[in-house]
Each structure stands twice: as C-alpha cells, then as structure tokens.
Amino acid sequence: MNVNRLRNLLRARPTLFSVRWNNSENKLAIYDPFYAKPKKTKETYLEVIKKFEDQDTRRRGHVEFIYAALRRMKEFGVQKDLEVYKALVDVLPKGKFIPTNIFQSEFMHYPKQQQCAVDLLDQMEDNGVMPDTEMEQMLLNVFGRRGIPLRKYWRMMYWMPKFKNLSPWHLPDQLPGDTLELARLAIQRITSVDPDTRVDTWQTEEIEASLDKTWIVSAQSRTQQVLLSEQPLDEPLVIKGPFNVYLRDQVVTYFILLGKIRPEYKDESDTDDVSNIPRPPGIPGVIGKVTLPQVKSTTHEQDDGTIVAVCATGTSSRDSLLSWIRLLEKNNNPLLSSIPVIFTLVAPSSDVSLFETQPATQNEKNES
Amino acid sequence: MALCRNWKTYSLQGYRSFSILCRQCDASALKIHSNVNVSPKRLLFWEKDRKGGYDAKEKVSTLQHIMKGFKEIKSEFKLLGEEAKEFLAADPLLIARPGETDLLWCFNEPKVLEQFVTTSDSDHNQGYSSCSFSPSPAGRALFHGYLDTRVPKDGRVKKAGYCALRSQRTRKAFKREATYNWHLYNTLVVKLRGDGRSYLLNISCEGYYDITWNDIYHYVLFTRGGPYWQIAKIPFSKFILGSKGLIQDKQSRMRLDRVTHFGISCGDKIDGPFNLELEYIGLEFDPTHDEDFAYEMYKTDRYIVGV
C-alpha cells in the first residue's frame, strides 16, 4: 500500500514539475507599482505605500517592498524627505518583532526585518536626513528597545546634530534653483575672506558691444580697487579660469582677474635698536600725520598674483568676460581702459560658434 | 536546451568577473560564500591581516628579497648613524612655543610629496574614482582627481566613491616602525586652498593589538573654495574615533604620542572633479584651548552602547 503510494508520488512528480516549469516560464511577469506610476512625485510615492498597506492585512513581503521602495526614492525625488521615510517604517507591523526573552534579544530577533530597518536608516544618513522623536517611537513600537535599528537611531541622533551646522560657511537647507542666486552664494562664499567685499550683479546689456546677453556676478573690495589702480600700465592683467566651487552638490564656475605679484614687504629695522627713535607718528586725524600707515600686505596678494576681482557669469563665455572687464571699468576702475588684459582660459567654455564670430574682439581684448 | 545554454553562459560570465576581482582584491569583508543573505560578520576575536585583506604588496622571490636588502644596507646604516647622533646630541623638546606653527610637511619641494600614498576605490576594482597627488602650478602640492559614486555591477560592492591620501609609516633604521610624538601640541594646522567640498582628516593611531590596527581619528575639513589660501586650525580634542570608518560608541581621546599616519580623504558622495591644494601641514600649541575631549564620556545603560 505504502510502496504504491510512493510510486504514484514519484511518477506524478516529473509531470507536475514540468507543468509548473512551463507555466512559470511563460507567464511570469513582474508588476512594479512604482514603475507603473506615470507621475513621479511624493504624492504618488506615498500612494503606492498606502496601497501596499491596504492590499493585504498580513502585509506579506514588506521587507522586499521596503527595499524596492528605497531604491526608487531618487527617481521620485523624495530621498531627502523625512515624511516618506516615516511612511516606510510604518509599513512594518507593530509589536510582532519585539523580543520577549533574553535569547531572542541577544540573537537578533527577526534578522531580516531588523537589517531592513537599519538599511533604511543608513539611507537616511547618507542623504543627510535627521530622524525625529516620532521615528524613535515608531521604531520602538516595531522592534522594542533592544532592537538593532534603535541603536542605530540613537547613534544617529547623537552624532548627526553635532555635524549638521559644523560648516563655517552656512548654506540654506534648500539650495536655490536659480543659477544667478547660486552664483551669488558662491561668490559671497569665496570672497568672505575680505568682509569689505561688495558683490554686484550686472547685466551685460549695459555694454552695447556685448554679444552675450547675460548676467555677471562680480565681487571687488575697496582694497582690491586700490591694488588694481597701482598696477603698472605696461604689465598686463590676467583673467584665469574657469575654476569650480562646490556648494554641496551644485558646481559654480568662476573667474579671477589677476594683477602682478607685488614685492614682499620687508621690514629690516631692528625693533630693539634704541639709538635712533623716530618721532611717534601720532594719532591719524588728531595729532601729527593724518594718513593711515599704508597697508603693504593684504589677503588679496597671493603668491601666484594679486587677485583684483572675482566673477561668475551666466554663460562663462569669453564675450561675457570681456563685458565684465568693461563693467568693472565703468564701476570705479578707470585704469582698466589703458591696461592690456590677457585671457588664459583653461578650456574653451560654452559655445564654440560664439568665438568663431568673434576674432576681431579677441584681438581687441589683448590690445585694449 | 536554450535555457541550459543561457544558464551556462551566465555562470561563465559570473565566474570570469569574480576571478578578475579576486585576483587583485581579496578583502575578506566582501567575501560572501553562500547565497544566504547574512548580516555583516563581526570580527571580534582575531584579525590576521593589518590591511584587512587589501594588501597590494608585490611578492618577490627570496633571492630578489636578499638582493634588495643588500642594496638598502648603506642607506639604512646612514639612518642608524643619524639616529645615534640624534640620541646623543639632541635634547628632548619640553615645551612648544604658543602661537608658533611647527611644520610637519611643507610642500614647497616636490620631494616631500613622495612621503604620501594615494588610494582610490578603482585600485581595488571597487569603483571608478581616481586621484593623484602632484605638484601644483603654484609650486605646492595638489591632491586632485575625480570622485565617482557609481557602483560596479559585481553584486558585492554596495557603495563606492572615495579617494584618499596618506603619509607613509614613519620608521627608524632597518625598517623598525616608529610613531610620531605630538604630545606637546594640541592643534593641527593645515594651510590649503580647496574647492568648496568637505574633506576628511584622518589620523591613524595603530597599536600593537589587532583591535587597534584600524583605529583612525577623523574630523571634517571644510574648504572655502576660491583663489585665497585658508588656514584651518583644528584642535585634536575634536577628532572622533572610528574603526574601519565606523564611528565608535565608546570614544576616547587620541594618544598623541602614538600617531602612525596622517591622511586626507575625499568621499562626500558628490560626483565630479576635486582639487585640494596644500601648502603645509603643521602643529601648534594653543594655550587657550584647554579642552581635553570634545564629546561626552558619560556612562550609559548596559548592553546598549558598544555592542
């Protein structure tokens, strides 16, 4: 009797197997609810999560769902949104994974689920999203206070606030989408070395000869104006660039106008020598000499040249840089009309056609 | 049949790429032997390799080894002579003058750059970043390269994108390992010109036992960007203890007399070129800074921290 039954089973097996095999080969199709959404926004993302929660009371496959959802975050542009992460944690069932004895808590109760939650927190950390106390309550309800995700959460809450505002150059949480605003931020950051610097936004339309109609963010301090006015007429100024500056993940290219390297200020006088004490210079404006002692060394005098101005333009083209020089000339730098300016740009930036139409101006630049 | 062939080519491809990767990188952390999804294993007991499996040392035969050794005898004896002279003649430093920077490395000469080694994830076939450390146009040192966070599709690497710069291990004659002694100072001074990215300063304090081999103290180096030089002064008390890049729960201050390496790394998850120009790296004693360690050292609940 038993032997017969076994034989039947064995006989039935290959057919059953082949049928299933054939079926699975022909009819397997992956349904991806994230892919099916035509509009990739936060609302549709949350909709998919809600739909998953509603379709099955047991929420089968929630670990796989969370992993799939984490991978799709960038596509929907929600990777920096705390609310979305909370919605994903909410998918995990409450109370089921809390260990009830020491053995369970020691040997990682429900390891895949715990690892999944840790990976979720990891992704938050990578994207710089700081969790809040509600997240802690949610994780406590899911894993209990001995859970690995809770340890991860506490570590994050200890360290992340320490690093959040550590940068000495503050940036807004949301960087502006407008390139002009971004360039202003970048130039302000670069020139924060001299608090006297004035950052101006000019339009190239002010110069009639300009071809590129764009904006220019230019920065120059009063010290730099003095340094520029002391540039000898026979030594050309140099425009260098484009250089990159990063504002988080945004890149702004900037150019610098370099003057000649000024001789180092040397003070050979011996301060301990009392044989010839000069008359004290007095207090400027009150007693004695009225002018301030000349500052010989400023931050703008770097070892590869004297930086006399910094700018970023909308197109980073040569024509816009030429307009920048003209605009600088208009704004309190009359010397620029008689000093030659050399363009040493690393790579031809922006349109190639732009300076094909421009050979005359190219010569003009070097001559003027 | 078709299915079978498909399976075969697939497995062959899998085998090929695996073998290529294994030839150069034998990192034990990346080895997963079965298909079972396991949580990362904890190396609590024993670590056999100082480099954690990332050993790039070229293997030479015994004969070549002896020949190379003979060639080095002259320079090693010279080092020994200097060492003896220093032992007899030099007085130990007792105080550091406040406000004066003592230079560790000044990158005015290209020779100093040879004391540093660069590494990036593409060296071990774990990514696509590349970097180099070379003289800059202004005559200083330039740490530059391209950071790429693309992950190679080998099924093992999860995250990629780092470039690192590290000084070589300081040593005495005949390859005896030594350590830097910085206990007179309390501030690290770096003169640099960056590109607005943030970098990581790494100070390794490798010890004798294997659990201390990967101890590195980290701190962030923010750069302003732009053409102006910037001097960053960072107190040693702010450095955070990490092991294999993971911040440790039980923190402790740096043993400044046991420093083995200094390094800078770039890994801020932003794709693109990076440029960090360095003029010097130095040490300073700041008497106004009396902080011992910047982070809380209070006791927490049992079985929560450090497990």
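The term rigid core refers to the maximal set of C-alpha atoms that superpose within 1.5 Å between the two forms. This structure is a prediction, so every number in the text was calculated from the model and none was measured. Positions refer to the first chain, counted from 1. Compared with the form predicted on its own:
- Comparing the chain between the two forms, the hinge between its two rigid parts falls at 165, out of the candidates 208, 165, 71, 196.
- This chain moves as two rigid pieces, and the smaller piece turns through 19° between the two forms.
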Second form
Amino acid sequence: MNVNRLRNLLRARPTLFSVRWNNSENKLAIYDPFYAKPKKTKETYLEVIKKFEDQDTRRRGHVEFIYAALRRMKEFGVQKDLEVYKALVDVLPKGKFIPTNIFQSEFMHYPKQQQCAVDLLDQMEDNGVMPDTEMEQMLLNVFGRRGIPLRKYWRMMYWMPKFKNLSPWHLPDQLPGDTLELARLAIQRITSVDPDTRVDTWQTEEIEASLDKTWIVSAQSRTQQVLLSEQPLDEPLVIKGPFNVYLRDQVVTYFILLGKIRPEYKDESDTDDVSNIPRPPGIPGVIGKVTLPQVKSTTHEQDDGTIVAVCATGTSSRDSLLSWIRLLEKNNNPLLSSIPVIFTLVAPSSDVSLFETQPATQNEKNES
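Return the form predicted on its own of this protein as a structure block, the form predicted in complex with the partner chain having already been given.
Below: the lone chain, stripped of partners and molecules.
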C-alpha cells in the first residue's frame, strides 16, 4: 500500500508543477512605460528614462527596459539623436560587468547585458548615428576595456567616418517632408549618369483634358531628345513602371519611357588607314547633322530599349502619365503626337480618373 501511494504521488507531482507553471505564465503582464505617454517627444522620452533610474538604485530590469526603449524610438522621433542613446547607455550599472580575469573576458562576462549594448550600437549604426568619445568612456566604465561593446564601438569609429560621405549622391541630413522635393532628389539621382539631363517640374493643369490635378517631375537630356526624334513612327513607345528608388527610409516611385533599340553598327574599316579621312558631320544636336553617331551606343540605350525620358508624378496614375506625354510633346518633342504609346503599368489604387467615373455610372443606373 505504501509503495502504491508513493508511486501515485510521484506520478501526480509533475502534473501539479506543470499546471502551476502554466498558470503563472498566463498571468504574467509586462508594463511598458512609454505607451502611457500621450506626447511623443524627446523630452517625454528622456523623462521616462530618468524616472526608471530614480525608482530603483539597483537598476533591476534594465536590459528589458533598454530593449523596450529601443523599440519605441521611432515612435518618439529620437532614433537619430545621440543624446538619447547616451541616456540609455547610462542606465546600465557601472563597474559590475567589468571582467576581472582572462576567463571572464574571453567567455563574455554577463552576456545578456553585453548583447543588449551591442544591439543598441547596432541600432545607432543602422540609423547613421556616429558615437563620440563620451560614448567610449561610458562603455569603458560599464564593461571595461575587454568588453565586446567597446570593441563594437572601435569598429564603428573606424568604418563609419569612411562611409559617411562616400556616396556620390549627397542627401541632406534631414530629408524634406514635401513629396515634390523628394521626387526631385530621386530623379536627379537616377539621371545623374548624363550631366546634360534637365529636370523640369510641371503641373497637369497645363493640359486642359487632364483629370488628375497633380505635379510631374520630368527629366530628359538633349541626347534623349535626339534618340526620340529617330524613333520610327510605326513602332510604339512603352511606359514602364512603377519602379522604386530609396532615399534613406523614404520611397519614391518613378516611370521610364522606352523607345526602340538602334541596330548595332559594325565598323569594318581600318582605323589605321589615314589615306581618306572623312569630314566630321558636326556636333549632334548643335551644329550640322542632327543625328547621333552609330559608332558607340549612349548610356541611355539598354538591352530592353532606349530610355528617352524619366518621370515621377504625385499620384502615379495613368491620367498623370498621359499628361506627362502631352507635356513632353509641348517641350521639344513634337514627334510624340504621331507615335503611339503603350502603358504597361498596373492601375494603382489612387487612379483619380477611375474614381471620378464611378459616381456617374451609378447615377445612370439609378435613372434607368
């Protein structure tokens, strides 16, 4: 009897423990101090950090608090502020995580805290925030000279200054909030391959038949105008898109106008023969014959077609692209009136012309 009772008791204990664990886990609730703040500003963000530091001198739960603060940075608009990252590093207790022997330093003393600091530095690097010497001293006071976060800081200070101004397409530190200015920056970046490219800003109100009242940022060079003038009348142009170009965390949609690929020119003459040197025809588009030489293709001639124009519109709708073609025709491209144009884009949800025709269709049904 005693053996059977003991056996039943041992069988029942794991079940009791598992039920108790499940109940305690279901009742667990995590408090987010950043969620209760109605004003999402830098001052309120720093106020929450200061309140956490003052409520407990031992800083219990500092790792969870830092991860919660990192997730809320974009909501408060402080993801690019170096002062805020310093305030989060200052939350970590000082001196406790410094290794005292070689074994602690090699086996990552306090790995949870060190990984939290590395994740904080990773977020700084992703947002383009460069640390300073004060950040180095703070990490040195927390993790010591052999800490992994300090090594991460040294790597950042070596590579980030090298890559900060390496891109040839310079962008301002604060991107403009106006979509028109963002579109101009994007089109200038795309068409910088040809220095002769001219970027124009037009309004669709210039076309009387336009339904979509918006702006158009168009780019075309004199070489592209000559390429468009050589387009055969029986072969249509194609509008391809939408394509995306990224300006840091902002996305701009653009379209391209494709023409026919010129036939490949094969020059079988002897380049070393100077007995009969022909007279040069002139500068294409400026002096003499208004054609491009067939010896070498331009940068606008790609494998799938010749790019004769690039644009970005405020709504990316079919009607705005149709207005773009009409505005190109009015600005030194008269051949567009005789060439058919094919739209290959999928109709976006913001197509104004479709939304304006729906109420009229419903009224006609009601009258009938």
